[in-house]
Each structure stands twice: as structure tokens, then as C-alpha cells.
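Taking the form predicted on its own, here's one chain by itself in C-alpha cells.
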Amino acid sequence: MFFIVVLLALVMTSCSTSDNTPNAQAGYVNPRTCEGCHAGIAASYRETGMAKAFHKIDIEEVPGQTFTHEKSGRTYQFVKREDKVFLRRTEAGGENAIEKEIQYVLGSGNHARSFIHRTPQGRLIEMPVNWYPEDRGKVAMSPGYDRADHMDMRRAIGYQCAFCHNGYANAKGTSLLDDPVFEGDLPEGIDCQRCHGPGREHVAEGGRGKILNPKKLPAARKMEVCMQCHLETTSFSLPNSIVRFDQKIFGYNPVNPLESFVSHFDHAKGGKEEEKFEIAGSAYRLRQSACFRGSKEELTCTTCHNPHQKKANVDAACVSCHKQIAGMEKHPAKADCASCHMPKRRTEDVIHVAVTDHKIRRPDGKLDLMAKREERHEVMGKDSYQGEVVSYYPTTHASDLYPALAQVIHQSNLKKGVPRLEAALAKEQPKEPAFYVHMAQALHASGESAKATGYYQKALGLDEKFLPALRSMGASQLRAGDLAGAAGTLEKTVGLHPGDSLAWLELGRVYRGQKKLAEAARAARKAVELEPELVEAHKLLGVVLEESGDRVGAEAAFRAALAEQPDEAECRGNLANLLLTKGDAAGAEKLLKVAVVSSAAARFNYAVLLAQQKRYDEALEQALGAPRSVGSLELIGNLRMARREFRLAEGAFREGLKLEPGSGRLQVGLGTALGAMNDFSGARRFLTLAAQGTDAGAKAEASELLRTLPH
């Protein structure tokens, strides 16, 4: 008895410290405290995947390799200095080398393990390079990252992300349209309440309170419990789910249906995504299989899987139901169901990465599943998938708001989408502010940004604080040229929320509109101090301070955003034109020759400096590898004319022309070029338009030039 008592004073202990505890509010408790009673449980739940799926990194976890990353240019090495880990990455000739520290590991190592580097203002920061089990251990670039342009040093890790990896964190955030911050201590993997629900009357009632046990569910609901986290139905833009804006982005109770949660949406049946495979979408496969079906879906994911247990036992769960076929004379007596009915495959969206497929089939020898893929990349709305978007789970909705949403939020099916959400809200005129933000960021992405500020109003209408519509109205009127509504309405969001970033960065972005350059100055240095990953507002500070004749600052500023961001080729043109002003013209080629590697935009900055220097060759090559632009074609055309290419020449400046037509300076090439080549009717032609137009520099040089053709 006396046993009893100390235990039960022991549990009750520790459930009093948990009011740090994230969550503790809403009945939840320090997960260590589920250990007095199941030691047995928890300690073998300690070896599975869920339970490492995010944790302090152990030095006995870092990699030995250094890797180069050939598109980028970049190399990467992982350094211990006393019980700290670091990752250091540095460029071609070791120059702009960074380091940032490695707290935490994301995965089991089971398939792979990314690193994190936590900033002191909380953000989660994935290192641009994973540790795979593939090959006998291997460092690659992380998912997403096997690019020239990759985010190196500064992608977050949202929320989303976490929710999959983490207990039940303390989020700063109340949207999934916040900034993903963290505060306090991080919870370590998936704890025990994300299957069992909150603890804190279990514990208080010692082990007799009410506690879900999701054994006793119906089997749709017990497999809801583990689809919170394996239902992706895929990684790429869709979206695949959309949290409900009346939850806490870490609110999901699994007491609960998972469809007053969170929505699952898919790609329309028919198309080439429905044999996608990827990483995350074990339950998705899972529901496609006729073992699944055939058992009405009560095959659930603990039919093979005791989520307590490292292993999983398949065989015993196909024998259940196909008995018969260890005695059929072709199949084998005693065998390993999964290598043949579900075997691994590499996934379409972690290239270095194999996992066990679950849609249960007969083999099929006809598909490779091992092979070598190519790492796929999207840009929203112009290469990602472009169609109707359909409900997954729940297949129906009560209301039309979550599916209409669906077709816009990541641009999928944008010109149906936008009236069908317009008129859902009409209808249904939702209290969550959310949904009118979102509203009018696809009226921006569908070209009807004029209608976009009243849908920001009616977010402000229901919560006049809410930061994602504050902060994205002020960035609208910006971009509208309302100079002095977007200055009332950013100064309004640092007012109420001094801590975001993002609002500086468009207050100093309007600020330098208005030519006031010292208050621009002073909100791009709030900006960098709340995120030092910020490139944005390291290269406003350089721009304003450039501007404000600062030239020091404004090199320290650039230099800074470049040591975040190698590749920000704006950046890099900027500093090699201080550099220049300066007389160092050897380090401006230094700076270019380097953001070539990974960046086709530096070239145009490449050959201007080296059309500056008659080096008319070489500046030749860089810019006809530069993006297609009024300025880029400009210059191919004058460089084509240094070489006497007339007709060459004249195809680049009317290829400009196309771009932008009232170009006086392109006019000014084409008249010059058709005037080298004795077309002086079309000469006279472009010369005089653009000796009529507003370009200054345009107007004297065509004025100059028609007077020396012939009549």
C-alpha cells in the first residue's frame, strides 16, 4: 500500500510541474508523467520511429562526410566544438562562410534525418543538407534543396511540419497564416497524447480517470488517429489539407472526428497523379488497396502496426484473412508478405529515400521501383498541378467553404475557384477572418487585386488585430502605389504586433517610397533584428543606406544578405557596383563570377561589368545566358553591335520592344542598328519616337542621331 501512495504522490508531482507543459490549459501534461504507471510501454515506445521523430541532437548523430553541392557551388561540413554541433557552409575558393548551430534532429534516422538549427527568436531553420540511411549512410541535399537557387541556411519549418513531428508544441502563432514561431521548451517526437488524448484527469485521478483508448474505436475512427500524420495525400501544391480555422494549430484531440479538424483534399480522379507514391502517404496508399476495401475498411493501420513496438508483425495480419495460401502449390509456405505485396519504392518527393509502399497488390515486375529520380521542383500557380481540387476525407462537406478554398489556396484551379469561394462566403459569411485573407490573395493571384482590399476589410471587420490581413492590406496598397494608406495601415500592425518582421520589412518598403530614407533605415534594422535570416530587409538596409550615402553600410548590409543568401543576385549586383565606385573592380568579378554558378539573373550583372571593361566576348556569353528581360536584350543588342552583328542586333532590341514597347532606349538601338545596316526610313522611324518620348537620356541621343541621317 505504502508503494501505491508513493506512486501515486510521485505521478501527482509531476503533473503539478506541468503548467509549463505546452498545452497545459487544455488538460494536457508533461508526457513523462505516463511513465510511473506504463514503464513497459513506454520504454519500448521509446525505439519507434514516432518517438525520435524530432529530439536534441546526439553527437554520436553527426555526419563525418563534407559534401559540395555541385548545382549551388556550395560545401558544406559538419563541425564539433565541444559538446555543440555546427554546420559551416562556405562557396567556391572558401569564401562567404557561415556557421549556424545544430540543436535538433528532425526523424527517426529510420529513412533519414534533417538538421535544425533554432534562432533566438524561436523559427525552426532546416540545414540544406540531410543524413540518408541510403548507401550505407550518405549526406545529400534535404528535400526541395537540389537546386542551383536553394533557400541554403534560412527555410523554416511551418507548423504543419511540426505538428507531424512534435507533442503538442507552444505555437506563437494562432493561424497557419502566422509566422511559424515556437516559444518555450520544444516537446521531443510524438508523445503519448496524440493517440490517447489529453492526460491530466487520468493522471489526477491516479490512472482511473478517463483516457482515450483508441482500441475500443470503431475502426474508421481508430484509423483516424493514426491518418493525423500518414494521410498526405501529396507534398506538392494542392493542398493536400487545410487545418479549420476555428481549431488551434495544434488543437487536434483525437477524442474527436478528424474532419472537425482538419479537411483532406486530392487531385481529381483520371489524371497521372492517382499512382503517385511519396513519403508521407502511407495511409493514402492504404485506402487504395482491395485488401482495405475488400475488408470494408475495417483493415486499419494497427492491424499490423502496434504503435508501442518498433515492428511491425505483416504476416501474421495477411494469414488472418489469407489462410489458404500457404498451401497453394506456387506460393511459398513461409514467407515475408510485405518484400512481395509491399515492397519498397523510392518516393517521388525525398529522391534518396525508400519506403514500404501499402497499397497491397500482386507483384508486378514491370516497374522499377529503386530507380534514380530527379528531383522535381514547382512554382505555384505555373507549374504546379492545374485543376479541380476534390474532397478526400470527409468525401462530402456540410458546407462549401472548405472545398471552394481548396481550388484557390494554392493556386490549383484559380479561374473556377475564385466565384465558386466568393459566393460560399456570400452565403455562408464565415466569423474566422482567415478565410476573407486567403479571398483576396487569390484575387491578387487571379489579376483582380482591386478587389482584394474590401475582402481584407471584412477580415479587419471581424478582428481588427488580425495580423495576416493587416500586414497583407498594407503590402497590397504598396503595390497599388497608395503610398500614404499603405504607411496608416503598416504603422497600425507594428503598433499591435511590434514582433513581426514581415511588417517592417513593407513599412520600410513604403518609407523608401515616400524618400523617407531615415525611417526606412530604422525599420529594415527592425526587420534584420527580428529575423537575421530576412534577406529582404538586409538588402532594403543596403538599398536605403546606398541611397542615403552610407556606402559602408550599405556594403555591411549586402555583404550580410549574401552570407544568408548566396545566390540573391540583386544583392550581389548591388555590392559589385559599390565595389566598383570604390576602384575594385577585381573584387565585383570576384562577387559575379561566383553568383553565375547558381544564379542564370547574375549574369546580366556579370556582363554589364564586363561590357564596362570591352571584355565584349565574354559579357556577350554571360548575357544571353541571363533571363529574357527589357535591360538583358538591351545590352545583347549594343554588345552585338560592338561586334558589327547589325542584323543580330536588330532582332534583340525588337525582341525588347515586344517586352516593352515604349522602350526609348531599345528605340534608340533599333533606329541605331537599322541605320548601320542603311535602313534609314526605319531608322528615321524609331529614332523619332523616341525622340518624342519621356526618356530623357532616349530623347537627346535620338535627337542627336537624326540629325546625322541622310535624307
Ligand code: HEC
Second form
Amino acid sequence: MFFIVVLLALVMTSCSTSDNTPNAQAGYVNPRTCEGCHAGIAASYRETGMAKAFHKIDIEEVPGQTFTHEKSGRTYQFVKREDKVFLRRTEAGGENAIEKEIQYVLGSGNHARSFIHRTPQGRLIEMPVNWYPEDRGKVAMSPGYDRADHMDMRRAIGYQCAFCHNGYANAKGTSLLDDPVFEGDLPEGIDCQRCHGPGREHVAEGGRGKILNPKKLPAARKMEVCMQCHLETTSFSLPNSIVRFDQKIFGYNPVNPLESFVSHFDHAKGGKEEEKFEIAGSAYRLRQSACFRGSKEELTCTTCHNPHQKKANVDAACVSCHKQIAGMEKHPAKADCASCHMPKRRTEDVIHVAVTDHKIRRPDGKLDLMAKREERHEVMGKDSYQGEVVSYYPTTHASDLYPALAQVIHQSNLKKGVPRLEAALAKEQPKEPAFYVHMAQALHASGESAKATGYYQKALGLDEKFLPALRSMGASQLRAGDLAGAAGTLEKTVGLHPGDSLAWLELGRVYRGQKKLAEAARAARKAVELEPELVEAHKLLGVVLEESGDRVGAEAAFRAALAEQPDEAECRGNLANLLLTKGDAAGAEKLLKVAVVSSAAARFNYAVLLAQQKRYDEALEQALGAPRSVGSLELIGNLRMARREFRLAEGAFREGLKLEPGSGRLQVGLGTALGAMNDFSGARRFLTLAAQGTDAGAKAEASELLRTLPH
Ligand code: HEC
Ligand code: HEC
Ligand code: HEC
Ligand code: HEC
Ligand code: HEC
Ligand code: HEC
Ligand code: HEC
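The form predicted in complex with the ligand, contrasted with the form predicted on its own above:
All chains and molecules follow, beginning with the one already shown.
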């Protein structure tokens, strides 16, 4: 749910133009329709968290505090103007303020409220700060944001969040590979039909028509009505579930078995994930408890909960199975069973929130259930879970397609998963193009890019307009250096999907690679026009305009990018350079000084600027804090030379040469450092290498130095 870091170009995809109103088609009615005849139930349901899970913001809910996040150096403040609410963000020093309107709130506030900005394109953006009642009603960072380089005002709410937190919306996309874009009015809260199924028939016949009453379902199916939203094995990379590709995103009707819609997966048994405790895990934890396992599935959510009511009816439920407790001599209590056996506990994925643990068990005094924790951030395929992904619900599948897909989709088990998915595809020959796109992406991730193309073509053979395949194929051709191929694919893509900002962006990158600067600028402008909040598009436009000599245009584009994303280090650096060439050194310094709070990468740019101004000590301090790269190590080496720290300079140049053994500039640096320490043969060796290299500047410098070197 929260922390999956995915390659934007690979996965962000979108926008079929078809009018997709699955709910009206499938017999759903306006949820208000039910209130007329079921007034009592409707009134008590309105008080529950589920009914309030998504709603238009109410002025009363607007937090008063101003909140400063130290790691990113940004300050957030809620602003009320006329009858609208905005979140205002400023950087350290009060710079770079922007405001976004908050139209919606996600979360009843039982545990949290997330503030949502809806863009003109129909994306829902989660704001970086949440309100948490448990942390004494404080404003704090949203889940996943407690880091210097957080997503600020750019993280889109996916279709999956909306699936669990609301009535069915109108999705513009048709699959989870599509961009999460929502059309028309949004529902406000989880409505009756999410548990009772579409109500048109029932209503049309004045309440005598059919409607699902979960009470009449067998126990396991009764629980599935709740598990569609309350079963999340984990919100970290795995994947915890895959919605079947032959289903619409908001197409689940609870009259059908859950497995006809979605498969759930889990970590392999025996690992450190065994005891995980996360926010949307009530069903997962309940299913682990002795009460559930020992009562042959007769224990369901409705044993204790009436979903139309706020309060659970717990003691009576416990006692109905544990009658002997009443007479148990040693047992400490006869009431309030949950307080000892189902305590609240801090969750691992939303660290400011504690919820009831549904794994009913003997109290364990040793565990500190409320212990504060640091937020965990993972990069998929790097420090995310590595191991087998096992089928959890259902536990077995008729074909291996989805289980095999689960191994690769978050790169948890790539090595074994790739051949397994290839075999399953060959055997089952599914008709949904999404399978083949995932296969191609998995091949990419495991370094077999050449094989990927065939799978993209297979996907396009099934649906030649399939945007996720087109976009993803173009992006991988670009990365593989096949510019002509990428241009062909992406020109076709924007022809078929002219409103797709990300395809235009990718096409702009390709044109830039082909040195067609005017076309590149046009494509970048198109992307900006379609989606003014797309940072990458502004950035590309700035770079291309700068390369075409339009400094004024470039400056405006970089500033627009930085307004959205203050820690975009490359834009900072470029803009600072533009200011320097205009002679505005003070402006450039101000820009970079603020950036280093949240971005280590910006330190390099700042160090260069300081070095240019001969402020060597300050420059060295910044350069040492920047990520190690050939550039930063060369700078450190040169600054050490300026301070006559020759031994340390040598170290920096040598470290740089490990990263890029053929770098002429580093060879010159190292030669100079050795020469300064009277190691003339060493100096000669590296200067000669540079003089024979391909870097013209380094070559000239090295030849010059060789001439002055004593024998
Ligand atoms: C699998 C379904 C599911 C998904 C996906 C999901 N959530 Fe949740 N979320 C839940 C459930 C269930 C709870 C309530 C847990 C509880 O109270 O024990 C919850 C709780 C919350 C709360 C606290 C609400 C309150 O006051 O109790 C917030 C805020 C929230 N989720 C935001 C999000 C966001 C943002 C996303 C997408 C990034 C998301 N959720 C994805 C199921 C889901
Ligand atoms: C979160 C799921 C959920 C939602 C939302 C929900 N219900 Fe129910 N409803 C149930 C379940 C489960 C039962 C069966 C309860 C039981 O087993 O006793 C039920 C039972 C009922 C019944 C039958 C009552 C009975 O005694 O058998 C009616 C009528 C009903 N719901 C109406 C509504 C209306 C109207 C709404 C919207 C205002 C609504 N429900 C919202 C889950 C839900
Ligand atoms: C015109 C009045 C009317 C409307 C509108 C209406 N109902 Fe009913 N509903 C009834 C009547 C009458 C019954 C049967 C009497 C009873 O058991 O209470 C009933 C029964 C039910 C039951 C129990 C069915 C069973 O098999 O046990 C559920 C669940 C239910 N309604 C849900 C809904 C939902 C959800 C909506 C809105 C989509 C809705 N109703 C709209 C009148 C209505
Ligand atoms: C459409 C998704 C969805 C379905 C279906 C669903 N829930 Fe929920 N439920 C949620 C979310 C999301 C929350 C947290 C809402 C919030 O507080 O913002 C929640 C909260 C709750 C709560 C916390 C108390 C409260 O005030 O609401 C209980 C209890 C609960 N659900 C029980 C159930 C039961 C029992 C069922 C099945 C009959 C069920 N839910 C079905 C999504 C769902
Ligand atoms: C549907 C029946 C049912 C309900 C309701 C139920 N339990 Fe249980 N519970 C069981 C069964 C069956 C076992 C397993 C007994 C065994 O294995 O000997 C059990 C085991 C336990 C255990 C021992 C757990 C362990 O790990 O050894 C505790 C404690 C417990 N229940 C407490 C509760 C409490 C508290 C509630 C209410 C919140 C509750 N139960 C509700 C059926 C139930
Ligand atoms: C044995 C009794 C029992 C069963 C069965 C049970 N719950 Fe609960 N549930 C509780 C208790 C106790 C609480 C905390 C007190 C309260 O909210 O009234 C709770 C709270 C919740 C909450 C709110 C969590 C929080 O702390 O805010 C959610 C969500 C929830 N239950 C969902 C479910 C779902 C979904 C199921 C079925 C998978 C389920 N519960 C089954 C007893 C139960
Ligand atoms: C004040 C805390 C507390 C409350 C309240 C409480 N219990 Fe317990 N319960 C315990 C402890 C502690 C044990 C473990 C005793 C042991 O391990 O010998 C226990 C053990 C149990 C067991 C397992 C007994 C066995 O056979 O080994 C069950 C079942 C149980 N409780 C049910 C309940 C029910 C039902 C309620 C509510 C009526 C309840 N408890 C309320 C603390 C509590």
C-alpha cells in the first residue's frame, strides 16, 4: 500500500478513452436510495468509520498547527480562504512556497486523516502530512514520508487505496497497470452495496427483489465480504494481492467468491515476517488465532461485529465459545476480554497508529506493543523482501499464472519466477495482454532486455492499443539505446493516445537523444500542457531549451519544476548555473543553500559554486557530504590540492578511478598529486595514460604537465 518504489516509466501507464462506468452497468444505484426504507440501519451505519472513510473536507477538520519536518526542512500550514482549504508548503528560509487545494479527506479520523488534492486531470494526490488523533491530535508526516527526499505533494492515490476506502468510483483506466485517474463525482464513503452487492433489482421491486444478505452465506464466504478490504498480508513489496486481469478494477460483486476476483499472497513461512503487524490486517491476524483455527472457520467477523454499528459486541461472543471462563477460578476477569486478549498495538506500516490485534491469544507481558518505531523505507528489488511468494487465499490455484506472476511483479523471487512465468504463459496462452507486459518487465529487471521485446509484441498482438505495453516498450527501447525503435513506438503511442502526458514525455526524451531539439521541446511542452504537475516534463523542457540557447525559457521551466519538487537536484544545479551565467551569484547560492537540507545530491552543485568563488573550505565541507561520484571525487581531490593535502587528494583521485578507471581528468589529478609529493615516476605514469586517452581537455593538460615534469 504505502512504500512500493516503482520505476515510473515502467509502471505508470494509462488512459483508455472508453467511457467506463462499470457500476451503473452492473446494477448499482445511488446509495442514498437505501436510506428511505432502511432508515435505522442507515442512521447507525453513518456513525461508523467505514461510512466516513472518504469525504469532502469539512472546515472543522482543518488542523490549526503549522508543522515543520526537520529531515526535509519543509514547513506545512493549512490555509482557509473563502470556503476552500489549501495546504501551503515552504522550504527552509521561507522560500519556494506552493499551495494545493485540499478537496477530500481519506480516513474517518478514528486513526488518521489523509488530505487529498484532486488535480484537474482527475488524479488524487495524498498530501505529505496527516492528522493523527493517537499522537495527541498532532499533524505529522504521512506514511512513507518521514525522509529527506519524500514525495511531497506528488504521491498519487492508487486505484487500490480507493477500492478499500470508498464506494466504487469511475476509473478512467481499465486495469491496475493504468494510471489512477478518476472521472466525474467521487463517492463519499463505503456504501451499503460494497457488502450487499448491486441493489437495482431489489429497489426496483420495492424491496422484494433479490439482494445479498451476508448472514445467509456459509461462514467462509461471509468472511470474504469483509476480506475484500480487511485482508492485506503486507503493504510492503511482495505483492500481497493480484486482481485478475479479466476483472474490472472496481468490478467485485460480493455475491461471487473472492477468488474469482483477486488472489492473495504471503511471505514464505518461517522468515522474520512471520509476526508482522500492519494496519489493514484484521482478517490476516484473526485467521492466525487459535480461536479461528480451532473452531473450523465458524468464527467470522460478524461473530463480534455488526458492521452497521460502531461498537463491537465482544464479551458475549467470547463467552459463547468459552463458557467455562465464567467459572475458571484462576482466570483474572469475567469481562472486557479484549483488553487483555486483543490489545491495541502499533503498526509497522503506519507508525503513528495503533490498532486492535485480531490474533486472539494469551497475554504476552514481554512484548512492548506500543514501542515507538522508525519508518521503514524500501527500494523494490534492492532491500525489499527476497524469497518465495506463497499463495495465501486461495491456497491453491487451477493454473500457475497468478502464482508465477506473484514471484516477479515486485521482484521478490525474480530468478526462479522468470522461468516459471515463461512456462505458465507458454502452457496457458492467456488472452490478457497485461501478463505479457509483466513478463517483459520482469525480463528487463533480470537483465534480459533482448528477450523482452517479443513479449511486448505479444501483448500488442492481443491489443494493439494497449497503452501499458506501448509506453513500457518505448521506455525500454530508449534505455537500451535503440532511439529509432523507441521513436517509432512512442510516435505510435501518442498517435493512439494523444492525451497521455507520460508518453509525450518519453517521446521528448527520445527526440533529445536524437538531437532533434525543436521536436523534443514540442513534446515536452505537450506533456506540460496536459499535466502541469508533471515535474519530469518541466525538467526536460528546461534542459532542451537550455541546449537550444533559450535561457529565459529554460529558467522558467526549471523554476516550474522546482515549485513542484524542491529537491530535484539536477534542476537546482541547472538553474543555479543559469543564474551564474547571468552574473547572479547570490541568487545561485541561495538556491543551493536551501536545497542541501533535503538533498545530498544538491551538495555537489553547491560545492562547485563555492569552489568557483574560491571558498575552498566551505566547498570541501559540501563536497564531502555529497554522494560519491566521479565528479564529486574529482572536486574533493582538487580542493585537497588547493589546501596542499596531497595525500588526501591522492586518495580521492584513486577512489574516483575505481569508479571510472579510464577517466582522463582523474588521471591528471592523480598525476598532479603524486608529482606534488615528488613521486615523479608515478606522476609520469598517470599523466601518460591521460595524454593517450580520449578526453581532449585532459589530454592537452596532461601533455603540458608532462613537459614540465622533472626527470
Ligand atoms: C486492502 C485494503 C486497503 C488498502 C489497499 C489501503 N487501505 Fe488504508 N486501511 C484499510 C483498512 C481496513 C483500514 C482500517 C484498519 C483498522 O482500523 O484496523 C485502513 C486505515 C487507513 C487509514 C486510517 C483511517 C482511520 O482513521 O481509521 C488511512 C488514512 C488509510 N488507511 C490510508 C490509505 C491510503 C492512502 C492507501 C493507499 C496508499 C490505503 N489506505 C490503502 C484498508 C486498506
Ligand atoms: C461493511 C459491510 C456492510 C455494509 C457497508 C452494510 N451492510 Fe448491511 N449487512 C452486512 C452484513 C454482514 C449483514 C448480516 C449481518 C448478520 O450476519 O447478522 C448485513 C445485514 C443487513 C440487513 C439485514 C438485516 C438482518 O437483520 O438480517 C439489512 C436490511 C442491511 N444489512 C442493510 C444495509 C444498508 C441499508 C446499508 C447501508 C446503509 C448496509 N446494510 C451497509 C454488511 C454490511
Ligand atoms: C422500497 C424500499 C426499499 C429500498 C429502497 C431498499 N430496501 Fe432493502 N428491503 C426492503 C424490504 C421491505 C426488505 C424485506 C423486509 C425485511 O426483511 O426487512 C428488505 C430487505 C433487505 C435486505 C435483507 C435481504 C435478505 O434476503 O434477508 C437487505 C440486505 C437489504 N434490504 C439491503 C438494501 C440495500 C443495500 C438497499 C439500497 C441499495 C435497499 N435494501 C433498498 C425494502 C427496501
Ligand atoms: C470496501 C472495503 C471494506 C469492506 C467491504 C469492509 N470494510 Fe470494514 N473498514 C474498511 C476501511 C477502509 C475501514 C477504516 C475506515 C476509516 O475509519 O476511515 C474499515 C473499518 C472497519 C471497522 C472499524 C470500526 C469503524 O468505525 O468502522 C470495523 C469494525 C470493520 N471495518 C468491520 C468490517 C466488517 C465486519 C466487514 C464485513 C462485514 C467490513 N468491515 C467490510 C473497509 C471495508
Ligand atoms: C467461535 C468460537 C470462539 C470464539 C467466539 C472465541 N474463541 Fe477463543 N478459542 C476458541 C477455540 C476453539 C480455541 C482453541 C482451543 C484449543 O485449541 O484448545 C480458542 C482459544 C483461545 C485462547 C487460547 C489461545 C492460545 O493461543 O492458547 C484464548 C486466550 C482465547 N481463545 C480467548 C478468547 C477471547 C478473549 C475471545 C473473545 C475476544 C475468544 N476467545 C473468542 C474458540 C473461540
Ligand atoms: C472475537 C471478536 C472479534 C472478531 C471475530 C473480529 N473482531 Fe474486529 N474487533 C474486535 C474488538 C474487541 C475490537 C476493538 C474494540 C472495538 O473497536 O469495538 C475490534 C476492532 C476492529 C477494527 C478496528 C481496529 C481498531 O483498533 O481501530 C476493525 C477494522 C476490525 N475489528 C475488523 C474486523 C474484521 C475485518 C474481522 C473479521 C476478519 C473482525 N474484526 C473480527 C473483536 C473482533
Ligand atoms: C485482566 C486481563 C484478562 C481479562 C480481562 C481476561 N483475561 Fe482471559 N486470560 C488472561 C490471562 C493472563 C490468561 C492466561 C492464563 C495462563 O496462561 O495460565 C488468560 C487465559 C484465558 C483463556 C485460556 C484459558 C485456558 O484454557 O488456558 C481463555 C479462553 C480466556 N482467557 C478467555 C477470556 C475471556 C472469554 C475473557 C472475557 C470474559 C477474558 N479471558 C478476560 C487475562 C485476562
